[in-house]
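Take a look at this one chain, the form predicted on its own, written out in structure tokens.
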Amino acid sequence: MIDYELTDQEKALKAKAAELAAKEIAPQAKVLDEASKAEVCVLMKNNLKKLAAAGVLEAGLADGSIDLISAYLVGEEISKACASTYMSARASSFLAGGAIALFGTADQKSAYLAGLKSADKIGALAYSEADSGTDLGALASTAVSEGGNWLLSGTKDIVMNAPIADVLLVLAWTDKSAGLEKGLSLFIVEKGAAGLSVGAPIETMGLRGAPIASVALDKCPAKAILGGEAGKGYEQVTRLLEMGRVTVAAMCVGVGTACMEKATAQAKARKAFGKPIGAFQEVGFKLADMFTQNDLGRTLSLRAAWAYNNKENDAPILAACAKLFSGEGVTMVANMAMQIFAGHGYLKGTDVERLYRDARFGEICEGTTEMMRVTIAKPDLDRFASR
């Protein structure tokens, strides 16, 4: 039976995250969006420290498990204030920290988890490449064992947090002949390792406050294989990214909620023909649709999070549903907010213009909406094929 009521602890965590986001993170959103890439790195480190000091950076992160409801609640509140900050925090604590918490050895957890939770260390997951994307079988990065060390070679083209990362988890082939399920491994690589180079920060349409760059490895020695055993990388990354769909949905609903709140305020404040524009049915209907879209996205996401926490078999499918609905939904919500603001929303530097750009990432982040539909449809297609 599903209990849709949050526990007292979850309510307190959500309230804490909302208060921190409004007071400390939201005022920096515009600054981050317009800052130089060098300034972004400094500002983002400061934001991560604020999240850590309040105890929300580590939300959902435990030794050996991830509480996705807590991770979702914090993600929505931080994203509502600044999507860039959340996606950077998510890369460090959920993707890097979560991978170590779920799959790391006792020594690896001891070495890295405390630092990632306190933001004394910043993490990054480097798995995708220019010619691979969702197709992990097309990865070109390799790892060769020499003299007791694994030496990594290859290039990861879009890595969140690469410019500020102290710890990178890098996916590479250890035995390509073994195939996807046994041939890939996830390696721990530390900042400053020989042969590791981080490219110049990448300019993006949205999430301009998130530090992103490519990572090149030239016979770079890894610190260790995550979990201590080669051939587990595909399983590890797949499980992490499947769970991560819930946290991407959190970003989408957070941005969508921010769009709705700003559009509602505009609809009350701006007048046309002698009355607030919100009194016109055309505007009121848009606000109703925005509320509905956000609330359904939140419900789907928490349902998927609950399913993961309770180890339901359908959890990955439900997470794909949440990401698909929320990803497409936030694009529609941002578009309606822009329509309500009209020309004033289209001006560079306005909140709704930034949110409009940030929203578009939801449909393509870590698996496009097309891939989510494939994921959702496949179980039914497989059942029909077996008849």
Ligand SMILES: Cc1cc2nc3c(=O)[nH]c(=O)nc-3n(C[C@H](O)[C@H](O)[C@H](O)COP(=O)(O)OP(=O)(O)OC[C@H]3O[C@@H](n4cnc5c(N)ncnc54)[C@H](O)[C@@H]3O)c2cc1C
Second form
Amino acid sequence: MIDYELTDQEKALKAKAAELAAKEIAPQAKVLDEASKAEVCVLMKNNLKKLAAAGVLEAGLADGSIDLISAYLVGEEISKACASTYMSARASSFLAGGAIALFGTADQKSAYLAGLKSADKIGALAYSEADSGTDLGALASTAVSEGGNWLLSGTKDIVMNAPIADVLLVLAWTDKSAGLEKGLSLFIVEKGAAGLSVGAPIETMGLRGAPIASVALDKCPAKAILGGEAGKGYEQVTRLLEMGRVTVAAMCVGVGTACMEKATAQAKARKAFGKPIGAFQEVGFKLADMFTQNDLGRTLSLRAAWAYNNKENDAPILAACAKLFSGEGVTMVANMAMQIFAGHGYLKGTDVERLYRDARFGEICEGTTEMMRVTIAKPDLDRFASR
Ligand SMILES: Cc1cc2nc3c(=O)[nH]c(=O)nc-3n(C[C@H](O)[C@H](O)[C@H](O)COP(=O)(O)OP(=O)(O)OC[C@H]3O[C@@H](n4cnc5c(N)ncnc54)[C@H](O)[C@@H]3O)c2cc1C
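Taking the form predicted on its own as the starting point, write out the structure of the form predicted in complex with this ligand.
And the full complex, kicking off with our chain again.
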């Protein structure tokens, strides 16, 4: 029998996140979206503190493991209120905190995890570069061992949380001749390290409330290699980003649900030809499609999260399916919401305009939809070939 029920603990966590998001985070979404980049940094730190105080920032984060069901549930609720806040929270607690929880040494866990959970420290993961997004083999950043230190050089051009980060995980070559799987390492770099400079906050189309900047390293001494051993960076980043697809899907379904709820309210309130526009089949069908898309996205994401929690072999593929479906889904859902609001949604500063911009990142973030299809097709083709 298939059991779709969340446990009482999971229901309570989801309800706590939903309440906090509605009361404290949603009212900040428009403010963050329209704030100056300097204000964004201050406002986002406040939001992360609020999430931490309520105990939802650390959802799913444990020593040595990540409970992806909890991470998903909280992610969807926060994203429904403000996708920028979730993506910043996720970069700190899941991308940086998760990497340390999964791969860090005991000393590294005790040095950073408590601070990341309480938002006293903010984390970031810097792996991609101007010429190396999907293709990690094209990375240019290097680490050279000198006098007992690893000195990092290179530039990471788009890093979520860089302007407010206290601890950055930076991917660089330790031995290029060893190839992708053995030659890369993930380094812990602390704010204020010599040779570390963070660029001016970057303007983006959506997620404008999230602090994003480039990071330049000029012979910057790393604090340590994550896990203490060189050559594990590719495996660590790959495992983390594969799990992360479930949390990106949470952003997509959260934004999609916000689109649906706002479009439904508009379909009831807005009248044309003497009746609510929702009474027109063309509008009602859009709401039906939005609901279906969100519900399937949620179901698929929780299926993938469950597979990870239960160590199923297919978990990474299911996570790719969840991200693919939810990423393309939220693009469609946001488009339908915009169509229902029509001219009054297209105006700058409306909720649906912000959601439309935020939604578009779902298909790009940490594995494009194209790469999700490549990931899903490969084992399918392998299975087919063996028959
Ligand atoms: C808001 C935002 C926040 C970000 N935050 C971070 C962060 O915190 N840390 C970080 O390190 N990076 C971050 N990034 C960078 C992000 O990870 C990359 O943009 C993403 O991985 C895609 O890489 P790319 O943009 O270089 O695209 P490319 O890799 O150049 O891809 C371009 C196009 O080519 C296609 N393509 C490439 N290779 C293949 C292939 N083999 N088969 C089929 N199609 C292919 C892609 O699907 C895509 O359509 C962020 C980006 C943004 C916009």
